[in-house]
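First, one chain by itself: the form predicted alone, in structure tokens.
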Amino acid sequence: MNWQNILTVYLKELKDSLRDRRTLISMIVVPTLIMPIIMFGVGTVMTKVVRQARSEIVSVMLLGGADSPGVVAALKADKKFRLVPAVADYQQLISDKKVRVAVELPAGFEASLKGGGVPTVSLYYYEGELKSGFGLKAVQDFFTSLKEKTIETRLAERGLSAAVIKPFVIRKQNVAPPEKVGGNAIGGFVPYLIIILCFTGAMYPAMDLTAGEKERGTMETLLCSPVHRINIVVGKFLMVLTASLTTVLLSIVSMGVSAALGVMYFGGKATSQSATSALVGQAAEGGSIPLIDPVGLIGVAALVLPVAVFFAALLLAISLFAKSYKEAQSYISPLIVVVIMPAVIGLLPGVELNAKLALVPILNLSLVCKEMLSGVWHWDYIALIFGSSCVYAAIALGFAVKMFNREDVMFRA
């Protein structure tokens, strides 16, 4: 290999990217603003809806209860509910949500309570649907009140102390780090979206360098220069996988910067949990907000160089035996499903890393890359897949400089 040669191809090729807006678009654009964009249009999106859901009154259907004045009006007099006429579908009339939540009460429910039995009130919602569920919890709330002022009367009637039922009280108090928690909230999603940008960074360049330079009748004029087919190829190699890890680092800065400015954004606000928890970690009450650990970061990073290095060459590879660049489009895009996949399975919950998936591609960089950026450094694991990782590289690069030298692949028909 003449490395003067590699460079002239590489710099080359880099000039004629920087002009092409696909690339611009695929290298620099998506992966700057995509963490913005999730982080605060869809944050943002998702801290209204729930505080508009949360703050609304909640229509509940009152079925039977006619014996039941008390209750009855205990509900009519909170002002968190709204009570609407009992149907008879009123279980169509919650899957349509035009009513959150139904009540069921047993007949002779208030005399059950003194007389001290144990009627059963039945809660029918909609499982899912954010109001219904918001709906159920108010539901459940009002009537533990009544299940607790219930039970401290039937003590005070025979005269004994609430505390006959509760002996201790529990308190909750998280130990982990906020990197670790952050980590185990959201670094299932960070390399799941690292590998994505890392595949459609070099998606569309290794299409334009090959398939493109086939349609545009320049792949002759290069090939016919003095220089050898492996530094052509290499240059070429060198060009996307630059995209790549352009892409990522790009990437990996916009989150970090988003994560940054989404904890001081988030946390200076009363947000509720749940639209937080999906994008900076889950606050816990009276706790700080979870943050990804930085070194972390800088670990993924290192581990993605030899994955950026297997698309790079796959992709090259496969984008040379189409004949046109839509033809290399219909190739190539398929293959997102394929890395999706494994990035995806890495998100489910009870997939822990060993030795075996070690060995996977893809799936292990999602689950080690899950464990570093929570804190936990498994050195063996680590060192196995970033070896693995090298080993598949090289076989991509090596098929990519094969497929360069054969005519029939070069010049197909």
The other form holds:
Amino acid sequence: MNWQNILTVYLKELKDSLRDRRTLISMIVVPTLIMPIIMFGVGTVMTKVVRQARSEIVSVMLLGGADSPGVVAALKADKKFRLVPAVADYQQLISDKKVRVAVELPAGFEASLKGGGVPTVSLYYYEGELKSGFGLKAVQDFFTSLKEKTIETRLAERGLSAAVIKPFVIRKQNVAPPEKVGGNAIGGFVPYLIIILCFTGAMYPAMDLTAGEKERGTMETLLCSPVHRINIVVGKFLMVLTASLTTVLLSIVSMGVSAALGVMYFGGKATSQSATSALVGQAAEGGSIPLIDPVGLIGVAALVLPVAVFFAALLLAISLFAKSYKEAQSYISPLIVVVIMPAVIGLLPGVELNAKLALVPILNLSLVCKEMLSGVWHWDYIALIFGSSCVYAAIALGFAVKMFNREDVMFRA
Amino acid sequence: MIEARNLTKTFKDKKRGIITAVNDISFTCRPGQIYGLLGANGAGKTTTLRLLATLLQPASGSARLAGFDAATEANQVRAHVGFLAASTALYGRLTARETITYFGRLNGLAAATIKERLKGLADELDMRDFLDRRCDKFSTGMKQKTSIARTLIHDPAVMIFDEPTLGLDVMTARSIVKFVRDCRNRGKTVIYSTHVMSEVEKICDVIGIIHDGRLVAEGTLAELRQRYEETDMEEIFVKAVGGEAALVAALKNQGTIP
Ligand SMILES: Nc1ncnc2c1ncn2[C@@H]1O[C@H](COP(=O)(O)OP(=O)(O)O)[C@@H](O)[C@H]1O
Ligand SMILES: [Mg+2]
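Switch from the form predicted alone, shown above, to the form predicted together with its partner chain and output its structure.
So here's everything in the complex, that chain up top.
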């Protein structure tokens, strides 16, 4: 290996790639834009939908209740509800989203309350449907307050104070910092995105520097030079790696900037229990946008490095075999699925890191990133993952060098 | 000096099985001479020249170029050889100056040397107008000049040309031929492959006729005329390969014609 020659090849490939529109788009434009688009695009839509759902007047169907005029009147008087006439196929109407919730009052409900009975009120709703969920909560709140009033009345009848049923008060306090909650919520999503960008960032230059060169006839020109082949491969490999890491780095920076702007943008509009926290879901208590642990991001960057090496070398070796850009694309496009699959499995809840999974390339990165971003550091696994990733990377690089030295690959008829 | 000794090269092909593209070829090219390798399509010219340029490894046999062994001192051989072929294109996104400088660096030349030689070559080849323009915008003539400057930046002792006039217009082809002659006049060893009869007649000092991977005849134009009792190069060529039937059979065998 001659570093002078490697540098010469690398600098030339860098200059060449920076003049290639396709490489520029995949290396710079896509990673910078993808996070803001996801955050602000999806964020804005979600915020709107949630706010709309919250402010909607809930259409409630009352089943029964003819002999409970007090409750019915109270429901009618509540501005949150709009009562619709009862029909037999109310379940269908709920499914069709014409009615959010149906309330079934048993016969003699009010009389039973006065007489000290325990009647059952049934609420029908559509699980998982946002607006039906909000409707259910509103109706539930209504009946909870009715329940409390009934208790107070019953206690008063017996001459007891309300403290009898409230011996103490429970106060809940979340101690998890927002980044931990965030780490769990988007910790799986961040590595997924990084792995894919790491791959796509390497994809175009890898094809361009090998199959593309063969197609344009410059490969033979290059091979005529007295530079030892290994220097050419390493120079090209470094360029592909640069593209891959630039893609990842830009996406991380853009992610950080988007998150900061997101806090200002969504956070500013949001009150403590507002749309934003509903959007993020998990952070409902604090009501803030979840933050990512910045130290975790550094850890992610360190572990991404060997994986980027692995991708760069593998893509180089595979596209080296192809005679043309098109042929290389047909080999590499299916590989995207192979890369996405372990990344997605890492996203699934319940899939936790263990010694065996720490050896599975890509999946191990996905899992450990999820942990690191939520502030959990299993150093033994991290070492195992870094080590195994380095081994895979070395194998892939060796494979690329081997391919480059095979004349039946370089001069395929 | 080029000395090829019993060079043989085989390829494995899915449809055609094992192809002997170069079959036991031996010849010598001397400094200050142009050796013409004449053969039809698929005769094995490119493969022979790639073996000399160490781009391919022979199945058997050996070659020495500028005093270095192609098998054991490949990097030294490449450092003393300029290889120009239809298949050695230019980087479209680089300028002519960047391209030539790049190959100067790859040949281990110092920056000052490259600058000086680049200036000399640009003057000689009349390239100053387009030196700083990107190669993908070039005409074929400009491309060819840039390629020539690329092969000459390290001032190689041996020049290998593989059908350099293929697909060029008359004016560009003429300037190439002139340039090949210049190389010879400067004492370089030149090997030149072509399937155009008139070209070998015009410029080659020694002619080797290659057919189906074998060197079937070799000599100066005068010697060949005498041996085959013909004056026209095309007639000599047909006789040397064993008649028209042999030519057709070879083309059929490699699938060029049905
Ligand atoms: N890389 C290769 N793989 C398989 N066959 C090849 C390869 N290169 C050349 N050939 C075959 O070898 C023979 C000689 O080819 P070539 O040297 O290119 O001839 P020429 O340059 O005289 O036209 C042809 O039959 C060609 O098909
Ligand atoms: Mg040829």
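Positions refer to the first chain, counted from 1. Rigid core: the largest C-alpha set superposing within 1.5 Å between the two forms. Predicted model, so just to flag it, every value in this text is computed and none were measured.
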{"item": "Y125 C-alpha shift between the two forms of 2 Å or more, rigid core reference", "value": "yes"}
{"item": "Shift of K326 between the two forms at or above 2 Å (CA, core fit)", "value": "no"}
{"item": "Post core alignment: K236 C-alpha displaced by 2 Å or more between the two forms", "value": "no"}
